[in-house]
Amino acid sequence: MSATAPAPPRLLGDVRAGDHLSELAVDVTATTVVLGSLATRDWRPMHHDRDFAQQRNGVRDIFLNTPNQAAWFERFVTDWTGPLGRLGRMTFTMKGSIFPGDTMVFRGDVVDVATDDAGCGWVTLEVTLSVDGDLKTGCRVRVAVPATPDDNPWERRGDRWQP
């Protein structure tokens, strides 16, 4: 697995539509799949029992569950934003399964940068998860980043937080 060092807090003024996020590649193991399933209390056997996955689901092996993929997308985005990035919304469409032995490759692009009426800085990202160049999941993320050096999206509440 190649990992990136945690980024310093990314400020809204440092971001432009068209910016590309640094790629993240993650080698998937059976442990990656099973621990994600356990962490999300997903006891369905296709996420931990190879025979069940192959014989009942007709797939080559156990595979990542939906919350596990969501967590990997969150990690990719917050590695880029730094510690003050706060997810507002995330939607994704899964097009294929992720199996042990696959290398997940995350890529992302900034599609919009804006400030809302409360002064919160928002970045919209298009993120992809591919294996061997084959798109497995597409994701759209709206993430808050500090608008100024003294701003912290995590301190926003009520009317000041409009994800």
Second form
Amino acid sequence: MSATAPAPPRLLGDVRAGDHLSELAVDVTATTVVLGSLATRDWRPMHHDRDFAQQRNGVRDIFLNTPNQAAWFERFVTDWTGPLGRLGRMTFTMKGSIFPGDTMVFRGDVVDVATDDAGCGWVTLEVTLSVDGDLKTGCRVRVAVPATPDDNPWERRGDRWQP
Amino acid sequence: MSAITEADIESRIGVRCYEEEGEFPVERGYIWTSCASVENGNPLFWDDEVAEAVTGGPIAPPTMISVWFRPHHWAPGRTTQALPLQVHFDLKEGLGLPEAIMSENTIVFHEPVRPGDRLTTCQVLRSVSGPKTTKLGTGRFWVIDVEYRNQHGDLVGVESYTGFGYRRPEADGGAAGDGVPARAEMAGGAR
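Form predicted on its own done, so how does the form predicted in complex with its partner chain look?
Below, the chain from earlier opens the complete complex, with every other chain and molecule after it.
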């Protein structure tokens, strides 16, 4: 986020391609991984059993599951938009795993700002999750933000919602 | 499941299967647990007045959409553990690929999911690649869509998963790297 960016709620007119979101750094522990797995009802052992992760998956430890990473990305994006921001689409590309002991760093850039035929304001973000500078997960996000002060993307249905 | 032939794969492409209802209604306890797991303070999920004003009442975080379909780890009378994304596990078993990872995932969000909703889902196999070799091993990529609807029949979301089922190299002593294939391998193999 630039120093002059307004606090949420963020309107479409406040956003420009090239804007940056505030960086978020999180120290990952085994609790982070296990809590995230249980919160997403993912009982698979590679997300809570180090022996299984090492011996069956060939990785050094338990690792964050995909649905919990999605929740982290959502939190990162809606911290920026405020509650009127409504996710339309997210695409994740997994390149590496996140383990206890890692510090994961989220960064985001605005790559496009547009209004669709129904008048909905859309921001496209490229968000990265990195550890020690190595990209672990990339996430392209299409999120709706209010086009005007009295617009609410959450009220859109049917043809007025084109995610 | 027995071995899957190439003809079996062709016959499954684009076919809706494993239509089912979630084992429990959408509930706020899990919403709060999920928000706590990622320290998500969005007032939509914590402040009923904000939720009423913005979304007409409480909703679930959109990215929780798949949570509502992961089966209980145990249930009375069940003799085998049900698996979410069953098509993925059918392919692993039928193609004889003991390991698998998910390399890409797209979620498209439609109607908000609300506490009390009873969601239904179905799975659609979209594609299966030929054999590919990555640093993890040799296997095949596949793309599976999961559609979600609420009790009114409204589409609430579609998830598209790219999976890679593989067999680790014989001489691999466990140094499979970071657990995912390289980007170029994935991009070339999945579609």
